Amino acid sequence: MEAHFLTDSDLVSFLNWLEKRGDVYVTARDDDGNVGIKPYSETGDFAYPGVRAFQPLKPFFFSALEEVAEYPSTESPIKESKPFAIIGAAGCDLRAIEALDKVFLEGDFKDPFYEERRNKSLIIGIDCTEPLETCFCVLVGVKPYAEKGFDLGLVKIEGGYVVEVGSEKGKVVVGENKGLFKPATENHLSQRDGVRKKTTDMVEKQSKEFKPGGTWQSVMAKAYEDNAWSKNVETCVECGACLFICPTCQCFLLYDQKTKDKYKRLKMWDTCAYRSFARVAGGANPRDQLIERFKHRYYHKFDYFFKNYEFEACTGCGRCIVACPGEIDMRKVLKEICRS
């Protein structure tokens, strides 16, 4: 992979160079040393995170709300997107993206909201340093560093960061700005390993009593019927905390409101926790029970997503277990089933 470095003042002028092309937005950690992406002009700076922000970076994709049809209208509903940069995107993010990729770009139907705001946008990756206990990428094959699905990626080394090219629109951004990107040195690269390993090495073994006898798959197949869904299930409150904060959730509702003498159509994040999800004409519902709703949320995750994709639909980036009023560790309950 194409690697680069770029120091730390040339990095502020990379990104006075993006914020002229569009939007940039930036990771920045508030009063309370969280983590969240704020646009790069309220902030005058990028603080390296060395961790996932706390919000998925779903919204710039994928609308919580948005307008997706006027009628009667004869104009497109679809606007076209302003440019824009998101730099901080961590392996989980990045692995999350690739998710809603495939569920909103491929088959026979394309997202074309999505699409006009992915064909904008910029993703800069970058490496973990500080992972929160509750990360557990590595248990869903995800690595706490930038390694496929970023324009960009960036690792924080001494005096600069390594810079790694992930796809044709990076390479163009750095051929614009040669006089920034210096070649990466052997000493570079040697430092970027580094920081990966040491990485990797921790959220190994923080995960490590997690992790599963064989695949997600294999313990999903038999653990439908276990004791520890009915345990783990009573102090859910049906919220849907876990289901909006997870970077690959995708569910949706569509909905006609009328407006004078127009009707607007508007599609709004849904969640398969709400009792009222898979019901259907006549009343009848499939998952009419919470433990069934329940079940759902982790046999999507890691079984029917694989069964289309090959790859869970869990990133590992842990935003479920901080989110939740329950305190339901996802980690625990998938332990918990393991042992059966």
Second form
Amino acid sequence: MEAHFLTDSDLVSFLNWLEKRGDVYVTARDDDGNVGIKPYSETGDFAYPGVRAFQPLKPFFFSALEEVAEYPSTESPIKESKPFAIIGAAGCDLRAIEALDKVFLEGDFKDPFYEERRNKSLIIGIDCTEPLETCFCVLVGVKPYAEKGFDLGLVKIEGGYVVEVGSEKGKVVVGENKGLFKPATENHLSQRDGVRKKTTDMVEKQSKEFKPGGTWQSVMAKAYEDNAWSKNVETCVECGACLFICPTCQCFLLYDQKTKDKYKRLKMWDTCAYRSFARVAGGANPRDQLIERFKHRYYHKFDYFFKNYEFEACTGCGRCIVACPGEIDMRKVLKEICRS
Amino acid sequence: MTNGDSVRGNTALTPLDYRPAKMRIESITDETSDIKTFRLTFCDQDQNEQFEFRAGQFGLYSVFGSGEATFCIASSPTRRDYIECSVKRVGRVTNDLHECNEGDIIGFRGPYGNWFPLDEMEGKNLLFVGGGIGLAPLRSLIWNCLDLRDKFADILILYGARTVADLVYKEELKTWRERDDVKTIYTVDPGGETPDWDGEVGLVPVVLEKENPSPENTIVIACGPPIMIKFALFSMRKLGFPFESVYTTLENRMKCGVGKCGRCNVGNRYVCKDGPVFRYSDLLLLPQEF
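How about the form predicted together with its partner chain, since we already have the form predicted alone?
Expanding to the full complex; the earlier chain stays at the top.
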């Protein structure tokens, strides 16, 4: 993979150049030490966070609420979006984008709203150096560093960054900033490898106790009737937080609204945790019971999605663990299911 | 998922348009006290000429401002001047549709989904098993097959409803019965008959067993309430029908219609894009969430 070196100050110059090109978002720590995503115009600086942001990246491509049609009308409802760059996509975030791409851009139809923003995005990955206690990416085939699915990838090393080029789009922006990007030396690359090994070891170590005996699919194939589900569902309050914050959850509803002289169709996030999610007007509901919906989330992520795309729709980011008011820890649920 | 090309959806990667096309209600037929059939044409003449679909596919119909609901296209693709859908009044959108009058404009997106395997059905005996409004998807296929009658061997239509008043497409039931190239058996549940009812009295699976059709060289297409399908399948197994030759349609809740919104899944399959037509032996491999 093509790699360059960028000094700390040249990164700032590069971000300033990106800002002329379009919007720029960076990961930033707030006063409490939590990592969020903010416009670069607000932060004026980029402090390498070394971990994923609290929020997922999906709203950049898949809005929580957006108008997808105005009718009757012959005008295209797709609004052209400005180019934008996101700096700070962790390995798990990159895997999530890969999963969203599968759903929204493949199949007989692609979602033009998602596609428009995806085309306008420049994704800059980072390597994790300070994984959270809830991180378990290594259990679902994801690395705690930018392995693939990025345009550019940053690794913090002494005095600057190793910058990997992951796509044609990435290559173009590097080409337009030739003066800033220096060749990466052997020493830079070995520092990069050191960072990667250290973080991988950390995540491996904390994930060890949750490692399944076989593939997730083989675990799920035997788990549907397991008693561990009913015990773990007890504290679920059906709030949907785990699903709204999940970087790969992409379910949505459509609803129509009447405005003065037109009608609008809106697309809005929805979750399979809600009882009415799949209920039909006649009253039949394929997942009427909470435990069925609870299991469905795990089955979708570790079995159904894998069957369709050959990777899990869980990225190991651990956001759902942090978000759950019932203190349900996906790792522990899976561990109990594996055990029995 | 069923049999390759014959039941696969469109293959071109098309940007999804969430805007409905405008269709005019040409006529409305009262089928039962709560089911109406709407005959529709596109307001745009070009769309009328270009529109193509295959039996089994569905559309998302909308009353402007009220929302969309999913129904199969109940008319035959061989009759190209219009499409028809039969709607039971159960919720907001279906209520609003029932309030519509002839000449009103409604919305339509589609056709979506896969279709019945007509090429696999060629040369075979066809057994249609329908219950209640489940006759709607079968009707599209029945007319499709009748319009190409030479391509198929014997055709048997077994259709039942709870009561005589609940039978849909009553005029067409008569037309089919009068044809000598189709055998028909109509039945109503015990207690649902009227004094002048000249059909069978009994549940569809019971009547099926009594008729005892041969599974030899036969494709079964069964659509109806899940409970009827369930018992009809027991009967079919008894009669020796392999589930590989039984097709049915699923009607899970949908929003987008094309596999994005995540609503209509049964295991790793989506009713909207991998269905609505499923081979029964394939359904048995999925979680029974339908």
